[in-house]
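What follows is a single chain, given as structure tokens, in the form predicted alone.
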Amino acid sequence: MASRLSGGGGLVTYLLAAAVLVFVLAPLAVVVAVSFSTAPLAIFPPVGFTTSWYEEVLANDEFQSAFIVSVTLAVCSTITSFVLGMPAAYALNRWNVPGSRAIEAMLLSPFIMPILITGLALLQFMAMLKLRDAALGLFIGHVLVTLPYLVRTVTASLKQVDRSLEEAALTLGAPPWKVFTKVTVPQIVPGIAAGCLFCFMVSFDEFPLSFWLSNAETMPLPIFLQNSMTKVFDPSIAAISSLMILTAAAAVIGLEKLVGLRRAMSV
């Protein structure tokens, strides 16, 4: 009787998971379908089949510029978050840092602060400093919101490290730097990869912060998409969205090829 109930519960769980998956993916499928429509407006169900909207978008100089800005910003934010977040997470986890809890809370505070308010505060702060470089402002803002993801995932990975392996390596005469690179880092690679993926995707898709800090010369892709929607709502909007989805999927596939998606997401 118990096995039957557990089997029924498992079936219900799978059905609920499938329902949630459909609920999440259905809007994305609609966007992709509309991007191939031959209709002059974005309507569903789509009419006919064409790739002309993609050709139009890819040939658009403004789209190319916005895409390059978003990718460059995401890559630079990810690298900077890694450079700053990796030693911060390690120090907070392994060293007796005075006020470590307060420092960790400060590093993770962007998780709980509304991004729209954060963007407005950064805009006012940069105006006080008379900092008019939009690219630099966007970079600082994106690092601010992506850094917590790297710190959080690396900290979680460090807590799962087998400390006995490190102690054994030290006992056998290995210097601390070698223990870190040869013993510790291989165990936390999935956490680092997951954190970098989160950083890249958060930066690439970031809208509220970019809304405040961008300008006409330095415009990330989400802002370009929003501006395009205010002019005309044709399938080219869906094509841009589909390309953003494709970029996100490529990042996930890249993570799977590098370290394995299940390992990275298990931290």
Contents of the next structure:
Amino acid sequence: MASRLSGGGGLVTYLLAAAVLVFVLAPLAVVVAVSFSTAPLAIFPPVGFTTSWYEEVLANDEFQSAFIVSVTLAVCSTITSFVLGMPAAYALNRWNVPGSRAIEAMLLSPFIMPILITGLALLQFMAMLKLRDAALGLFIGHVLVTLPYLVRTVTASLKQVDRSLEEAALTLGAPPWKVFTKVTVPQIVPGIAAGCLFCFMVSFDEFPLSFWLSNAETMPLPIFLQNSMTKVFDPSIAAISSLMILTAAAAVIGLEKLVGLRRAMSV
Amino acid sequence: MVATAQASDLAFSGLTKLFGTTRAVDGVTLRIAAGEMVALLGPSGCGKTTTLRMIAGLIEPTEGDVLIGGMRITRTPVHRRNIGMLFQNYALFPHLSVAENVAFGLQMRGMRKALIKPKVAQALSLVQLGALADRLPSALSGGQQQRVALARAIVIEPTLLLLDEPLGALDRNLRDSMQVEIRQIQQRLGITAVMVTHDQEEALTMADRVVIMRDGKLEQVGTPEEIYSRPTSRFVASFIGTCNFLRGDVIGQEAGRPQVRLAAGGQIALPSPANDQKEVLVSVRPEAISLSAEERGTPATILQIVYRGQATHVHMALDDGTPFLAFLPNRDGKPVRSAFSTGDRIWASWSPDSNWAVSEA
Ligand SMILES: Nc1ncnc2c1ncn2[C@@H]1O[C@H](COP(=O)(O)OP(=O)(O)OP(=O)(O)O)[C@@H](O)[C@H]1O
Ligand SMILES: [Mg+2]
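Moving on from the form predicted alone, please list the structure of the form predicted together with its partner chain.
Every chain and every other molecule in the complex is listed next, the one we just looked at coming first.
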């Protein structure tokens, strides 16, 4: 990890990495910069410096409720994905489940399905079942898209666990559930953490599903942001965006503190 | 001192495992006495690991039974078998320290912390690793890791110690000393042990009895000496050490010893009354042979002379083309090469006690 790339290939790699960083980070930096602008419109370069947009946004009832909806939704879908995904990934990898490949493919299929269409289908399905609760719809929809991330990362890390560790634990007298908690889980903690982070981020940032499934009472942050933008394009939009970036960064830093990001991302 | 578990004998009857249509293990029946160390030896794919894993309970037999101390444990889950097992890759828990690794089995038995501590310390001192108790396994050498694994396996006072090529990943010198160390500990604790290896020297060094396996079946079972000096088949004789094979016909008896005329010329006697077969295959170990320039014994032509430190290997061809090999001991490291040279015609002789008739297969 600490070693440096050298030669022509190394230079290309570094330039490419720098270019990617610039293209990803620069627009974010622009957004953050604009959020402190005193100009009445979201224009770049920003003029002056003020935190009034943040004060305005944070005091806004609609923003507050959207933020709470989004965080609640992200936390709930992450927990649910964990609760459903962990046993699923474990069973598919360690037990002889008939048709395990088909089941795994089905669990991962939301990865490749057009989410916008999935959302519409889900909306119609819910309407058919006379389930008109937007919160429930959003929750089900978000779990649908976050679950594959957890299954994928946990599966990948389970595959890397040396089976003889589990066998050694069995011979030492550990019943299967203790083998799982005392030996398997400690080996895959980074994978689990990475999976949960992905779930949180994907849900927090989710737009196409929420677009169909939310309503005026239950509106996640991305939809709220989009709605506000169509009304007025002042730096409060940038402030909302910056707050979203901040939340994401907090999640990443939290993970780093918890298990170390490098370990978590090494799956 | 780690307490000696009361040793139990181990038996399998008709143990069989099919993978699809492959008979990985095919009707193995064997009794292993309490405190005995048995080595399963055989070429790759002959079913050694599969047999061991069935004893451990990690693989369920297709047919047959495993009995420990007369109790049928074939359907007992692994974690209730009270088994200590060593793996080729050590299988130490990477997230636990050396001491925690050793304590694992005791914790699983619900032992109190105060009791665990001294037991772990004893086990670690038995393998001379007391000083490294707080290290993580990744900070240990291969030999140290396997010693931790050994301490972890014996601290639970297992009824059975199973070893699957435990020293396979170590280099030659370390392997030799670990062989002796593991053997000493096994004997001192009196644990019944089954070891898998495909290293014949390891099997001869460590085991009370050696089991030669072939295609999932037992080929021969015996003490190292029996296996080496009285192999039943050509397969065993050539698998353990090096061996010459001579074809011949029994032409009569003389002083109760069957006389064999060799196809390559010359006549030899068999040490024991042979069964009444006419054609025999006789095995002779290369170290039993002496060479002479005088016309005495079986004639041969020297093809190559190789100096090998403690012995000189003389590769020859008998008159019918049969390859023939003699190991001549070197005295003071000096080769006997000077006496002979490539292309020489010489005569090989050996004691009739070195002859041993084996089956062809
Ligand atoms: N899980 C499995 N599925 C299918 N076939 C298997 C499986 N495990 C072993 N076999 C087959 O069973 C036979 C015996 O295998 P085993 O591992 O017991 O051999 P071994 O004597 O330990 O060989 P080695 O010295 O190479 O370790 C081999 O032909 C092997 O291919
Ligand atoms: Mg094997």
